[in-house]
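In the form predicted alone, a lone chain appears below as structure tokens.
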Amino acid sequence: MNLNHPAAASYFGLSGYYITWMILMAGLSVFCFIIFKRFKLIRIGKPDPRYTDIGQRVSGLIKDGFLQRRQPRYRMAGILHIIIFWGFIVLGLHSTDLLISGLWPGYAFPFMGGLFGSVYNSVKDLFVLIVLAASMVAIYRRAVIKPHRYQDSHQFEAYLVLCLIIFLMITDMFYEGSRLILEHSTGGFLVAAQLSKITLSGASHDALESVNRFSYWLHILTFFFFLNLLPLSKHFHIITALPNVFFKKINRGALKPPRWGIKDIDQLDAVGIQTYRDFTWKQILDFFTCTECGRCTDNCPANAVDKPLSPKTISMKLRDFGYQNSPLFSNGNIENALILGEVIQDEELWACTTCGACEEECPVFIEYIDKIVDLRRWRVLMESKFPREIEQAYRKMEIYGDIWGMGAALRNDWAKGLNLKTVQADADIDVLYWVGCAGAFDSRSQQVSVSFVKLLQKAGVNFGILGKEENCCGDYARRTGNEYLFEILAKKNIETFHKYDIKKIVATCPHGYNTLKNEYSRLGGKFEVIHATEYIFQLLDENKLSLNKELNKAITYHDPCYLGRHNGIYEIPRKIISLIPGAKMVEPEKNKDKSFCCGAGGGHFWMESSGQRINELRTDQILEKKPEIITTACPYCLIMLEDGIASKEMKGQVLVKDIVEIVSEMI
């Protein structure tokens, strides 16, 4: 709005000036008060350092915040959201211009005139129509199509906000349309304004002034009502989303420590989350940022087999619980409000496989795994309350140093006849092969270990193993919440690595690979850690290995969660398969970063399960492409998929192999 226009100046006089200031002061006062209360809720949280890697954070903010890179993963909903998001940015300038022109009559942004103003008005007016249409389509989707992932969301709030957006667009159109007629202006390319102008054609001068006046005030009032509604509803994410994206987790493979700044768990009186004040400030910001889009739950493997876990519901419950126990007009008792058993039930936190699918899909980068593991930490370390099977696994790791409970004396049995070098006999090696518990003790995984050793020997690699001095990496203990046991195992392994001056490690198991690479550094263990697929591809690229035999079979690759989503290794296994003569790659519908968990992670390999099993559902997904060979790069995925094939009575018809085995057979 520009009050230099004669039509505007005729009625936006002194009274309008005072009214605008009253609306501004009242609206901003209420908004600042609500934000202050919300900020107090965030300040309850414990420290969480998120101020490193600024360049990477700014880059992520641009790509994932402003450019909305993750939105198109759900095409229609993503397009609608991008339109509304950018509509707010474009139209926000115009709403601000309208407000300022009411506060300071006769003033207009200098850059709103000339060529920029003409171009902006045209773009803005086009966005009015696009946002109007997108909002109507969004209402239709919620009311008629009803995507399952919207179930249990705050539907009334969604409809209210969409209606407010539509009302803002309509008031803008009628304001511009009436102004064009009053000023006898053609309006250039103002599409929306021209349409509203058509509806007002033939109206009297007084009627047009009334439309113009009421459109202005209704737009401003709706703007401030909308602004104050945001921090009171799920749409607070409109304000918190960009900060949440900026402060996102950089190293996804590493869990947060029990307490930032404390390296030794023995220094802590309590470990994990029991009450609201045990969350970090970033975890509370996550609650405010949930859009309730349901993408996390829609991709959760536990939820897919009807386990009592919905990541979206966890965020909603914790946000609503925070609001209820931190009311606007009293102090409340949120700091000591119990979470475990009151808001989050044990069945929810133990259903998680820590696969990371929820975090991969979230458009605003909400982190779930750290929260769930923190809740597990309290149950395990403070209350000794956890599933019976996990207790048995802990005991085996404590006594024998491995989760199979076999002991150090049997660590090398798988390698009999392979003439392997141990670092105890000769520490002059270029690379240490980390065998892992599965590779050393599970009969099926031992075949993968043997195949990998033969590849390394064929390529002339100077390598060795720890043998009897290798202990469990601690992945299982850490992700089930036993941080104390994890640190014991990790520190013992780190001490061994230092003793033999180990610099480079290669692992066939993604869980061991992820733990050594991402978890040990905090405890002083900094080594170059490579996964077997990376190392094999390097050997192939250097012509130290060559694939000579033909496969001539349809092969599909299952992405292990801890190799793919947690460490971003998707293409290298596929490149290896592409080098195999005659191999016909067939991708399951859920692949790469949208892959579906095998069901073994987060402690579930050793836990009992009732009802449909995740590995059986994943097997069904893979078999839709009718592969002759299913390959993967994880011993746990290998076992789970073989069990899945057996459950379908297709053993022998479809082979399940580790990619290491296939390469070894093709040499």
The other form holds:
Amino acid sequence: MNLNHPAAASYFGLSGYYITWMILMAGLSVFCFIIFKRFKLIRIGKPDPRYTDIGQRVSGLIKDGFLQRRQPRYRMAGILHIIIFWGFIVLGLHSTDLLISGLWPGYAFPFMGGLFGSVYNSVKDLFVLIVLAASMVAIYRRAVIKPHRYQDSHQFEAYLVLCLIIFLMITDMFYEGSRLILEHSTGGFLVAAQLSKITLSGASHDALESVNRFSYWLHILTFFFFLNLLPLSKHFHIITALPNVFFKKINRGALKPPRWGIKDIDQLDAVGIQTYRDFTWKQILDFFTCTECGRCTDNCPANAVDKPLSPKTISMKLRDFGYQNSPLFSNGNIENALILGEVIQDEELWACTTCGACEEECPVFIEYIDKIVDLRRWRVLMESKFPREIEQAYRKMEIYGDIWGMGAALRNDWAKGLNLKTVQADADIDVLYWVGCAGAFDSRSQQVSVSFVKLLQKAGVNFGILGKEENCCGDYARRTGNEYLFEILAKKNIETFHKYDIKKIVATCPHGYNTLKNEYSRLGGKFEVIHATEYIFQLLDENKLSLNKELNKAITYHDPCYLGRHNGIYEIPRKIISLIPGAKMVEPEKNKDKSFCCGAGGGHFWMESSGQRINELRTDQILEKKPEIITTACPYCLIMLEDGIASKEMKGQVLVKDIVEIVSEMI
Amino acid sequence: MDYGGVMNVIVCVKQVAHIYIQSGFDPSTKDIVTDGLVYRVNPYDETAVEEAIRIKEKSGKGEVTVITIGPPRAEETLRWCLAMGADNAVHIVKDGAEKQDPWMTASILADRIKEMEYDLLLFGKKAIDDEMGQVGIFVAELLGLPAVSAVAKLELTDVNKALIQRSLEKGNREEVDCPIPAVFTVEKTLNRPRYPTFPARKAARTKPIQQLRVTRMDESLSDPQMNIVRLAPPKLRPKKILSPDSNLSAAARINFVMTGGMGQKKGGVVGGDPKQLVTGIIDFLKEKKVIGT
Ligand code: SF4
Ligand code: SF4
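Could you please show the structure of the form predicted in complex with the partner chain, as a counterpart to the form predicted alone just displayed?
Zooming out: every chain and molecule, the one shown earlier first.
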């Protein structure tokens, strides 16, 4: 016996089909209206070309969007989320089917009848139970376990949405269960429906019919309520996450130019972000998409040492601010509403080390560094308001060509007696060694430069250095927001590279490496750039170098942010260590893409800090595994970790070395 | 503060070669070797420019004019001053070969300045290359104006008077009254020069600079009063960068490097109401492990 569809009945003299139509129309128009408003907010953003590399984007969408690759980085929460995500996809179809069946008498999805239909129905019914359970566990986690990272998130919204999901599942169960009883159907594999059948058994026919109708309408109403709640809450990510993943940043190492589509900064009158209008559309989409999961903040080194920076809070504040200033029912004044100093404070801006941990962790690929640097740009370039130490550094870079303020005349002193070729004397070289300011002027890093030179000489490489014509690469200027100075420095270097017809550059400093490789091309630089570790590995591979001596020590490796997260070089340094006879590799708990910043990036090497220091925290993390030698591949990490060891008064017990040094000692 | 009238300020600036100590002395020119030199605005002059701009900004009226004498590359110095906020720039172009002592420089400057309108003439106390500190005072002499040197605090009390603190030795200060127009040569401690914004630097690149030429034939170029026998480079301070004390933090280490090997006393200032002051001091003592936490 077939049951009448709930919509086939009439309510207060009105046909159920009309009611479905009314709910549909009302629900959809409100939804479209809100989305339109949100879309308008995105439209005030500046352009950002994110339509290239479609293949990579599609595969990212599949892996990071549909397969939720980043979710299990937090195991429990990740699994729950994957379940709920897939539940949504499966059950969304079901809810739509239910809705459509109430629009016309006898209408149903055509493919729901056959084999697909019955398989689908069993699967979706299973999902009803799984999602129900997952949501309850999620509530339990929030309410009882209270993970620290949810602090300050919109908790009410989270509970509301979880309850709505549970409600949708329950109405579905009762709708299906009552239907099965009324139809005298066994129901097969519909587990959830079977379960509700048990609770409903013994009820009268009329009561069952009411349950059936009631749960149908409640389901549909909740469905629309839920749909409209999305763009009003942090659950907008249900709609925006997949697009956001699709439009993710492809070249992580390069900072965003001051404006997309310009060749040089002089084309602009204003640089940076001051009001909402200065964001790009993608940056605004980021705000909509933040799920408030707090994974970013949980991994932020500045936050870990109690600096007033929490990336999650930045997204939340900017989203809430955006919504407040573009209200649904009036026009608002979002375009001119000030952000700097109002929504985002200077202390937040300057605390970021641009380590990229937040971006690496975010399951929906929200970007922070570009935004933070854009805000710094406004402060530095438009208002000249920034920490004092930075100003000293800017002046030194511009006048002397290096932050140390030593000048070109001293730049070559480290190389005295090494018998090095400079390009001025002989430009016929296969590869140019980019020494970098630290490598040239800092006494500790000079040792690394010397080691690298010895190693290249041993391998018989025909290389040279720029000598006095090498200039600061501009990483510091760029990441602290001084794009103008960066362009001056970069253009000077590019000119020098082209003057000597340099084709290939190898750098020991990951900051120089990243800047030359990823940021000079926009300004016309045409050359290949590789990092010293890559080059050493290649030389080892070609048997031009071999590691002969033994090193029976426990060695650990600290991933520099600009080599690892920003450029994806994780394995090569580890492979080099594994080639050292006798070396025993121990990994700190936070390694590879989870590595914890040494505290020097984003200009912090040159800034005063108070309170707990990031480098000391990182040193503690590394020392947990009791290494005898800590290796890294960055001059700044080297100094920071050495300082960390010194502050633990463990100097001499634990050595801090650049991989380059280790290799040069082992050959 | 209202100065009552228009304040036109002229600032004389010099482009100096920095870390000349590295490049050595050339006996043939009796001067420092110019190869590989680094040029910048003399920091004392930069302070003078900053002061002039502040005076203008406060009074809301008047103009700041910067003048320099130097080879074509000295234009960069004027552009920097324009970016800081100077209104006009005059470049007295001089060929590098012609050696010039402070008296000659002063007479060229005085010759131009006497044809201009001004209420105040500012100079840096000295240039960090030759450290002579004479030009400003000579200009005052040539123009018949009062002069005050080593100005550490400057207050324009009414239309034609300035209240000044001069810095003396050992941190002492002398307070003087001076009628204006006058010549003041300023200390670096007078203010902290601004870092020009991007729009200002961009605009400064295309602002007009008035160019004048001096030749030996120029009447204003009087005879040198000084005869240089020999220039000796000072001893190189940080010969090699010393390895800073390993117990220093990175920041302290950098300070160490930046000050040329001398550790700087680190200190902080706590501010706020008495309660904040007290917590500030306690936090400091805890951080330094003087008292327990
Ligand atoms: S880049 Fe690093 S320091 Fe900056 S907000 Fe992200 S995690 Fe924090
Ligand atoms: S930015 Fe990403 S990681 Fe951070 S709270 Fe939002 S969704 Fe989570």
